[in-house]
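Let's start with one chain on its own, the form predicted alone, as structure tokens.
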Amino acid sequence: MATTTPTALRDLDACHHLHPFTNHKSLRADGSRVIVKGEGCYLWDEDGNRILDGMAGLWNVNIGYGRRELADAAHRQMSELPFYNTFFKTTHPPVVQLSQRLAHLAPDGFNQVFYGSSGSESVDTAIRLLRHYWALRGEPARQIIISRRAAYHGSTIAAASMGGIKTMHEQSYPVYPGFRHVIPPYWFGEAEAGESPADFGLRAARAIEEEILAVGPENVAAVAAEPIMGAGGVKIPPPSYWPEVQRIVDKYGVLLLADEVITAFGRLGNWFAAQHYGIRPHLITFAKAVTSGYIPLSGVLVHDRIATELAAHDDDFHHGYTYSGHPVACAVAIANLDIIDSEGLIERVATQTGPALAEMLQSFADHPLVGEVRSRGLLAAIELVADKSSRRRFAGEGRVGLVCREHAFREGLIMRAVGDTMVLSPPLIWTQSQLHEAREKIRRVLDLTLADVAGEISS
């Protein structure tokens, strides 16, 4: 019989199952939380206790759980094919009819999907294919590519290579070779005293023009970016900063990485972010929100450049997985577009809840915890500080963060510290409800994480 008690759940969680990105022996410690039900933008625990997603699952939920289109596609598709791998010149209509409406809503030139089944996949193929791509041009000595510190673009060995997060590197045992990191566009953590956002945005993309030249153009595949920063802390870079990369790699004929793991599929108000900033990458990696994350299924869509040099050699591309374009993901992700275009989730969030969120989070920005409030669509931040005029952070960086994560798990709302940094991502269809709700419920958050600190923070 199955085990169903929260208790015999949590013990048996601590014995068998180790959890991504986790200090396990202080999960030993405390036990899991265990999450029992989803319905709309809300979540359930063991004890009952409805929770408010600000997170969106991990910035996957667009759609929001519980919704019976998507179990019903996958089950007919179960029940027609439910495996056939893309291999051996083979395909099956989800894989194509997926790949015919990404090419639709996807930025001009984009017109090749190759899938795996996690952002990290996609990474690591989006890797293989611009060091491909120049070594069939003739140029096989461009295989460095560019990154940001702080971004995260996967956990395998390469995505955590091109991240640029420390600790993962610390773990990675080695570094694999041809990455190079440079500053983020981060104006509040990064900013010299008195630098205008304009004047920093533009620093920062220059930094990118000082690694190619340093390094030789000659050796250069790619810049790879995340739009805005997700998972490296809602890192919103200044208006200035999109033009001048795209300036700059357009000088050097650099290609251009665009990693929509997290942004792609109305995150900012458009169906990609390259969109919403007017970039033109070469290739787009997606994940996550592609299904609203009822089933893993991810992506690498391809420009013309990049497919055309592929389909001119009379040779394999060594690389693929067994479930590149998985035909029940792909037909849950068919299912997951038509809700996102039929309820007009894109169009509320970049004309109704997006604003919102962002007059939301402005009643915070008076907060004597608060350095800094910003937010694009349904993607937002909220700096937590020990002296607000000079930005200065808390002593142990990220403690204050998890106090501040803790309490709004007791009080209903789902929010990530990334150090001290208070993220959220909420599904696309929360309403001026949810809004009304997070709001409160993040002040009394703030208010109790001030009274844990008080003693730290300069009048």
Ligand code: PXG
Second form
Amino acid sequence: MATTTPTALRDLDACHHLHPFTNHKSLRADGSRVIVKGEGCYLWDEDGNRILDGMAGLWNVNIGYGRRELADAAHRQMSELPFYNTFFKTTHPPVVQLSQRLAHLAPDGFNQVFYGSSGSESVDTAIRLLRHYWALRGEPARQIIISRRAAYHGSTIAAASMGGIKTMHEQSYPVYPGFRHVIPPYWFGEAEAGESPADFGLRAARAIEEEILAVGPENVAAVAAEPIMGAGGVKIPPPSYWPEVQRIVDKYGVLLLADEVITAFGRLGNWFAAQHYGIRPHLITFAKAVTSGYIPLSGVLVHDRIATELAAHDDDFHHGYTYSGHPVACAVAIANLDIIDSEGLIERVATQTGPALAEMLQSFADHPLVGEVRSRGLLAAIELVADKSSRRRFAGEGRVGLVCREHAFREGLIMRAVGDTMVLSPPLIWTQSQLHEAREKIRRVLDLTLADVAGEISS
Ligand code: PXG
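Would you mind giving the form predicted in complex with the named molecule, to go alongside the form predicted alone above?
Next comes the full complex, this chain leading.
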């Protein structure tokens, strides 16, 4: 069984392991990279190459790799009580302690948490809670959830339906009913010629209002949105967007679901992005960095307005998972939050590394390949374009992004390509030293990519 040489592992992987979101034909042809170790901000592959992780795993390893405290917390909890469920009116210390902690960290009015294991599960839970809430309120027609095109909210059928990823919808047609998708707040890709970010932000927000009016406010359960779209390409809304969305949801009395699977737990320099933007959601979904990815855990923070309604009815909410509130995952989450807190990581993002990353990105703004750079906290994007002035893309969307991603890997830096948008979401423990290393590597990677596509560039 214990076949560990890299080639054997790659072969076995190709034979037996179906990877998520992967072109299986090309994976069989190329093989996969075997990552064998992580320590701090770095990963090592099977050939001994050290790679700077600019993505914190998959937007989740906020405290970096190899923290003993989390392993110890898991060991202690596994020894004491590895599992017990939270159905049938039972509970256990870690889930109570974590819930209290999250209620304390969350925006005002959030005092209850419903748990799952993945972000997709938390989104499914939120969808069910929204519709259940309106049914309890005597407005069962309020079923429709308005989301944005290109948004990623997960891979279960309901979460993928709420998401606006066209290729996913095409593969599981018909998608689950009751979702509408409007323009994302993506000035760089969606604005008309001459339209200012402020005007575009208002237009994108008002597309939500138009959709509410088109389907009838009495049929709308909620607006669902990431504060910043992450996997959709780090689409940072213009400052005019969120205040206008808040005005609109308030005006029509619809609920707001903030999907903070990527933005929660320090990424923007606050515990939650709702605090960063001053928005007032009724549900907040979280996952990923609640445990820094050391063990799966997700949840929905539920505002008092919804929790009070649930508690006012003598009936079950018919929903839950075996692992809702898993004790080991909760114990690991507490150890993770302790580290984020005691090491001042959020403050560091807000006052030091966030501004330094923004400054670093600006140093690429004049590169011939770069159409725009943008960031908030430690969430950043670099747009690759064929023509800077007109923002014209390369032919074959995503092709140049992949070229750039491969150069980055070879240079020892992990960046993610979303189409031709390069994105970064580093661990919150990056210091000036990693920022410096990233600056050097990105500059080189952009130059190498430029050399590959020089013939396609308009100067
Ligand atoms: N909501 C948001 C905002 C997400 O980013 C999910 C829900 C679903 O979470 P789970 O844990 O079910 O995967 C996500 C997940 C990528 C990538 O390639 C992004 C995610 C997951 C996998 C890959 O950028 N985001």
